[in-house]
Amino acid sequence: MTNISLSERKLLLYSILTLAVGLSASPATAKVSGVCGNCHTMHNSQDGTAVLHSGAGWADDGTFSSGEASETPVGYLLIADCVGCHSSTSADKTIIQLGDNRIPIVFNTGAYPSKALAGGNFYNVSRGETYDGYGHNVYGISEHDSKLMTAPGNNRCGNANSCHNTLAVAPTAQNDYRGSCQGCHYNVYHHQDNDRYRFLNSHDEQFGAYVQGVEHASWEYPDDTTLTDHNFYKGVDRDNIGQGGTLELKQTQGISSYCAGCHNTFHSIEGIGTDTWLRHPTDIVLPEEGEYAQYNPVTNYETQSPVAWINPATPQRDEAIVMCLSCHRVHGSEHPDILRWDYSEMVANQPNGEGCFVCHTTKD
């Protein structure tokens, strides 16, 4: 790090974060190390003023925005939240630089950025209830969304602030003090390093419910993705485990099947094993004849619509898995209902070899 005061020091959120991974099965590289105050506050008070700060983001040069001061303290000592140390306030940087470490941005306040990381941008979700389909609203955010009472697909839990409901909500017991962020990232490994995917695992981790996978070291920035170099997320063919319950669908450590705690109804078994789906599936083997043929993903990867795998280590073309974030993006979008493309912009028999059509490639 460069040479800066022990305040500014302060100030500068997770700066020695690096999260640096290889194509390997081993666990993701994410502990910090350094400096305490570059996190935590122990009384939320330095020189007569609150330490703790609600925070606008980083800034272009590295710099943090301070925003206003907050009497009031949170969990961990921490002395911003998780959405003030990746937000920005650059319309364009997704990836703030500190030396040798790096910060993953998901939230630019300025403008929806050109090169969003891999799980997309909050940015049109946070501007108003006209744009609640841009994005998942997160307390911090975004508004609870205006036209949605639950999240939708969600047909399994009755409390209303339940994160299983919306991730809208400040945290309370009622969701187990995990709102915002922590809905989906429930325990967040900042301190060590485990085989918990970009910390996404559950009240249910100990029975097996979190989700594993291969992380890009720069997540899926534009100008560092290849052939293979990018996210592998793993999958399950659920052909495989049969149509058991809940608890042994979490087990399988699939992104889809972490998805389906909150959209559960859209990750069904309907239409497993008949010719006409009622759903589009998701945890099923992408065919390789037909018209999927021509979409090997092992050899012409597209990061737009994307696969999971049975061993994201060793990817093999009859592994190939479809799952929820082949279409959506996670955090926000560019499109409405957070897909990776323009929906209406699918045309059937209008080649244009993008979106839908990667996979279905003879309805092009």
The other form holds:
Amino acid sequence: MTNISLSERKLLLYSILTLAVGLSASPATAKVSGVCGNCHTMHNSQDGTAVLHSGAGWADDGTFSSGEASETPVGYLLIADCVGCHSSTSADKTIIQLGDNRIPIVFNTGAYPSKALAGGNFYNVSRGETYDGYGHNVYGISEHDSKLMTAPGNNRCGNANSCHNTLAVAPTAQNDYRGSCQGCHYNVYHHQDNDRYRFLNSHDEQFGAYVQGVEHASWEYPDDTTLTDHNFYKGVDRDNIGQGGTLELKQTQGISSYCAGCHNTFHSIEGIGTDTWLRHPTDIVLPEEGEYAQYNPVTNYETQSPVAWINPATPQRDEAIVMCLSCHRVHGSEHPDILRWDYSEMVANQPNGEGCFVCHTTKD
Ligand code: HEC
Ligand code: HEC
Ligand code: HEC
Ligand code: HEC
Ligand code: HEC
Ligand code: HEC
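If the one shown is the form predicted alone, what is the structure of the form predicted in complex with heme C?
Whole complex next, starting from this chain.
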């Protein structure tokens, strides 16, 4: 934060790159292409053996032979379940080429990949109880969290096996036959380009409860991420939308309201009207004064402490929003509480320029 010439250089780079952003990022394009048989199996049988594999999908060389062959077909006649097609036995590959498509890998079974995508990676949370806090525990990857019997902050109850309480149980009527990945990616749209950011929606999608944003074309694969080319998430300024009902908040299509679907009370704005907060605020504008003046995410965006935007297509400094993903990843990370950085390294009086210090620049 003290290196002025670096930020000047970044600003210059920013002006050069703004032109490119329209080309490399788009509202939401997820439409697959290519031979049907790459992804579908009509009878789950070829030469008399099962085609479907579940768990641990793609090997290093791009073959799909790992995981367990399964006689039981899955919905949409796919060659794999969600976990299977989006995982890899290779330690480090996080994008696998399949015909014309690139498959974003969210679970590497060998190690935490050095180039994890924006959501992080499920590797750690697959390693057993000690690592339960390093990710969302989802069915097909990990057992039920040993400590958390519900989503912390959930005040909407739901039955014991609902997604608000656990994502680690098999699909049943109690989780709308979803659970696991689809507890969060409730409706998926592989054959459509629509405005659902990363298929993030819910059982209230028909009422407008889904997330919007501008998607980075390579899911923030580190080699392809630049100062201006990254995900842009939608956020809202809760001061301006009033207290509203739950549905009204969901209809803002913000990323933090989405997390609030299961972690509702963590998204409260308790504290407004007093001079202190009762929980770390989200969905408030990142002030332009005081210690926050030094972080201008329009010209100096930090993927380690990102912000959302009131309008993700036209990011403005006075519309930068603190969000849940400012501190957390979502799938899994290398740190407890799915944080983006090691919280134990955030030490007042010993600034390291990372994590909390990106915004709280005077707590050094
Ligand atoms: C046969 C392989 C396959 C299966 C099975 C599969 N996917 Fe995908 N998925 C893909 C490919 C390929 C893409 C990349 C599409 C693109 O280029 O944006 C993708 C993209 C995604 C994305 C990112 C969308 C975006 O906006 O970039 C999500 C989220 C996702 N899949 C979730 C799921 C879920 C949940 C399931 C289970 C219902 C599932 N997938 C099953 C192949 C698969
Ligand atoms: C790269 C992988 C991939 C390829 C190639 C692919 N599909 Fe799919 N398809 C999926 C996935 C994943 C789903 C899961 C549900 C969803 O997202 O709609 C799906 C869902 C479907 C569905 C049900 C949902 C809908 O949108 O109607 C149909 C029908 C379908 N595919 C037909 C086809 C046909 C026909 C082809 C070839 C012309 C094809 N698919 C090629 C991955 C693929
Ligand atoms: C569909 C419900 C659901 C949604 C949506 C959801 N979560 Fe969770 N979350 C859970 C459940 C259930 C747990 C407790 C079990 C576990 O750790 O998986 C949890 C646990 C967590 C934990 C603690 C992990 C641990 O084990 O200590 C964090 C941090 C977290 N969620 C953050 C988020 C963020 C950030 C978002 C939005 C990007 C989000 N969650 C969206 C259901 C959800
Ligand atoms: C707790 C909710 C939650 C669960 C459970 C979850 N996802 Fe996601 N997923 C998200 C969010 C939020 C994003 C957007 C991350 C971002 O852009 O920072 C995302 C992004 C993705 C992407 C795009 C790649 C990336 O890292 O941005 C894929 C592919 C995907 N998810 C697939 C899956 C699959 C497969 C599973 C199950 C193994 C799964 N997700 C489970 C919430 C979830
Ligand atoms: C300013 C950074 C920051 C923001 C923003 C943030 N969190 Fe956290 N979160 C943390 C830290 C740090 C922890 C570790 C425990 C603690 O200090 O409270 C944590 C812990 C958690 C836990 C685990 C609680 C438990 O009992 O184990 C959940 C769940 C969670 N956060 C969800 C959210 C959700 C949902 C949002 C958005 C509404 C959010 N967080 C916004 C930093 C943040
Ligand atoms: C993306 C920017 C951002 C990050 C990252 C961030 N904060 Fe904050 N934090 C804020 C903003 C903005 C406020 C509210 C400021 C205001 O009310 O004017 C705030 C408020 C707080 C408060 C409450 C202050 C009060 O007056 O009640 C504490 C304590 C705090 N943050 C600690 C942390 C810690 C610890 C971390 C790292 C785990 C962290 N923050 C990370 C932006 C951030």
